[in-house]
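A single chain, nothing else alongside it, follows as structure tokens in the form predicted on its own.
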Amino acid sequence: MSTSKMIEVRDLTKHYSSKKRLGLFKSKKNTVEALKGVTFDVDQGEVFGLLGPNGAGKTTLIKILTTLLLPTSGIAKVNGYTLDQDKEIKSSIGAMLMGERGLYWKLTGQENLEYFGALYHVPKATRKERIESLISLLELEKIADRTVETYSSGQKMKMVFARALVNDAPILMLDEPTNTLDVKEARRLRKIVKEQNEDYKKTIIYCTHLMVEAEELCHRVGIIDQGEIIALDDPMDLKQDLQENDILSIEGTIPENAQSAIESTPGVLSAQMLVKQINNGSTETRPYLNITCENSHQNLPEIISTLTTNGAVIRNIDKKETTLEDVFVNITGRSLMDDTSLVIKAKVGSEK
């Protein structure tokens, strides 16, 4: 892998001003710090992951790097260009922002790809060949001639991904690209992302709240939380610090008093109630008790005794391999899924 820097970010901040409602006619100015001095580099040919819960600052960061937002302070370069060189940056990147925006819904998928290909000055003959290839690659043949407004959420996401590839840019910026996709389609899209990097040498920033995606795809991962990079390294090194201890996953009915009791059990270093996806890409979740202990063989009998004495009903116990989720929990005391669920619930509540 080349060591030339394709993306350079130094002390990037972004502050939003809003009004906090205090009453019917009263409010006060409130400043939201979406980014707090973010710094990192991305090498040429690297897949760099931004892993964090929804609301951590990933989308704000991508919008700045794609010149859709101006930072409050700090500097950034994309493909050697500064943020004020927006035309040069836009010609260097293919971007997929979170959600289904970025397409004209009254046009067909084919027409959208034609339009954006022309906008990027892709020659007509090349454009035609590339669009046919993308439609085949993403299996969009059955919907390419339909207007986008008739698409499902997953179909729109796939077409937005195709749009990000239409100009064959050296840099891809993908913000939650598997959001709304089913398990099969999410797996297929990740395979294509990997091919874009390995076969076509694309430099990729991949934003996700799914640790499985970050571990599968990324050479390095920056864990972002509340607008700050709290850890940055390759996934193996990030996990290495935790591997000297054992991690147990205990499923069942576990009352609060049982969780409190387990935290003071000899050999137990930490214990948190977390939730996990039953299948990757599924929205169905299951609670479990995540216990970090010094030695699972020595500590497990007392752990079981403490839980059952305090009313817990244990259905399953697994010794876990260390994951990036565990790294996040170890640093913040929260799970990615917990934070993401809270943000989703808040958004749903604000729409009612």
Contents of the next structure:
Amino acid sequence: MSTSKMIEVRDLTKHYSSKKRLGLFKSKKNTVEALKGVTFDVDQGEVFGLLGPNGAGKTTLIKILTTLLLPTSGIAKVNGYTLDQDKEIKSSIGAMLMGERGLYWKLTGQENLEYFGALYHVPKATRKERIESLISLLELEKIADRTVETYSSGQKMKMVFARALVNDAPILMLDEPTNTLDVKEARRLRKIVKEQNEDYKKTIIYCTHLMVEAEELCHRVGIIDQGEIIALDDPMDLKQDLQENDILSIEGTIPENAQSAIESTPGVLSAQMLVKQINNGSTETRPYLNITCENSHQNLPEIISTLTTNGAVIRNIDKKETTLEDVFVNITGRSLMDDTSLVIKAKVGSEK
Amino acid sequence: MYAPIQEITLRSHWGVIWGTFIVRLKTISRYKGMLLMDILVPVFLAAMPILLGQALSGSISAASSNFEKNTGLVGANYVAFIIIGANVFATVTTSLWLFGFFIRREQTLGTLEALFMSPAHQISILIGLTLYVQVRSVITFLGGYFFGCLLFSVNPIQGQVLLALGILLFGLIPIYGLSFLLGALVLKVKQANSLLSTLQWVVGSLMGVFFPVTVLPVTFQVLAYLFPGFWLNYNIQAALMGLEWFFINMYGHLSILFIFAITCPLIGYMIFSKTEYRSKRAEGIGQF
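Having seen the form predicted on its own, I'd like the form predicted together with its partner chain now, please.
In what comes next, the whole complex appears, and the chain from above leads the way.
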């Protein structure tokens, strides 16, 4: 392995056993393969995006790299240190892993930062100065002296982000850092992440299921699905491969026979029913037919004709710009939104 | 090419210890009345058997002479015996569950993973935590003891109070060692409340809180002698009430506590580290 890489991961696997409940006292042991031979490198000063639906293995991977979990097999190096050099690795990383959790509720935001600064062995004088600048950078002045229990979700999230920066580590690992933030705050946080990379040359691993974030911030992205990295490249290059074709998004009432008929229409390469969020931040979704075709100008009349003759009622047609979501759909045949909804449904089901 | 990282020094280790101590103090100070409740609980705990003894015998002095006659503890004031026992019991149980409850609380708060992600040595965090418990124990022990004595008209400054305090502080070290075992248990089974509630009364019996362990069957007496909580309680009772140092002399008793103070933390920490390693190999330490 080369030592110029800030993070090196080779054939990392993680298996753990879970119990499938079959009743009050019965259960069956299952082995969950959370990671299956993951390999990638992250260069110094790079923002590396880990993009994938919930449950894909992003957090497991980050937990291994922060030494919270041990891998079943494989090798990883962080800042040149192997996973058994956990003190050095922990000193190399500023991490934001568990969303808004991970703060002491009975302490103020400032007291939390002071304590975590001490835990990261930041000298007292430096700590004080750094905390003041973080509070100012993240505009936390109004809440820094209040106990965390009085914070909103977004305020907690920002404080956890400040906690990740308190040790001024060369590597930042951020797992869904904009969750629960409103649009304006999320944009501001992304700007700070960008500054941390550009101005302070920090190497960043940024986990997200939001393509916009990955496209805006990351120099390279690894798309992870079911424990495997299924694509890894510059976001532009990943999209470039798809840009030879056109992507159409058709909304309306589309019966199943229309969906199957469209797949055999000349010029149509693939078609999937997907869902999209209506507004950013809203949980409401709308189904749409995602069609990849050779040339939308030439193929559109035939597509409309096939759909309407099979009983579809079309309400809107958009020609889409290729996004990383399309890359994911093209590789897996599913959308990130679909997978996230499935995970939420499964969780709700198991809670019931 | 490695990026520079924060240097870990002896001073920064002290920063972790002090930081942990201060965080705990600030936290308890923000739960209004918690310290006061800590002081009152052992007094209520002691009040029940004291009043029962009085009700059965007719008076405190009659109850005291019955207690002396039936237990063989010559000169033992049963009110003082129970007040001391209840206070030591409250301190021991707080210390014994300390680490288990700490792990559980941090798991549910989400701070356990944040702590484990920091380069702070676990021992530094534990020292800070135990320092806080030591301070809290002394305050609650003295508060509960003096209040209980005044409430039941017992002279609180009889015997060797300073020696008793010294024994308390030193005797809690093996209890912290046992606390690691319970911490390991919580890390493994995630939920240990029902087990801890049951164990609480076993601990109380083996310590000889309301009665001397000599009234227990022989098997339980042997178990009591193997439990550092018994020696802690008995030694404090001996220092304050002038009970007999039955194992050679006072130094014999203190030596036993010393042996426990060395072995219990070592064994406890070893088992905890193994459990932590197993958790990291499985689904992780923060799951609950």
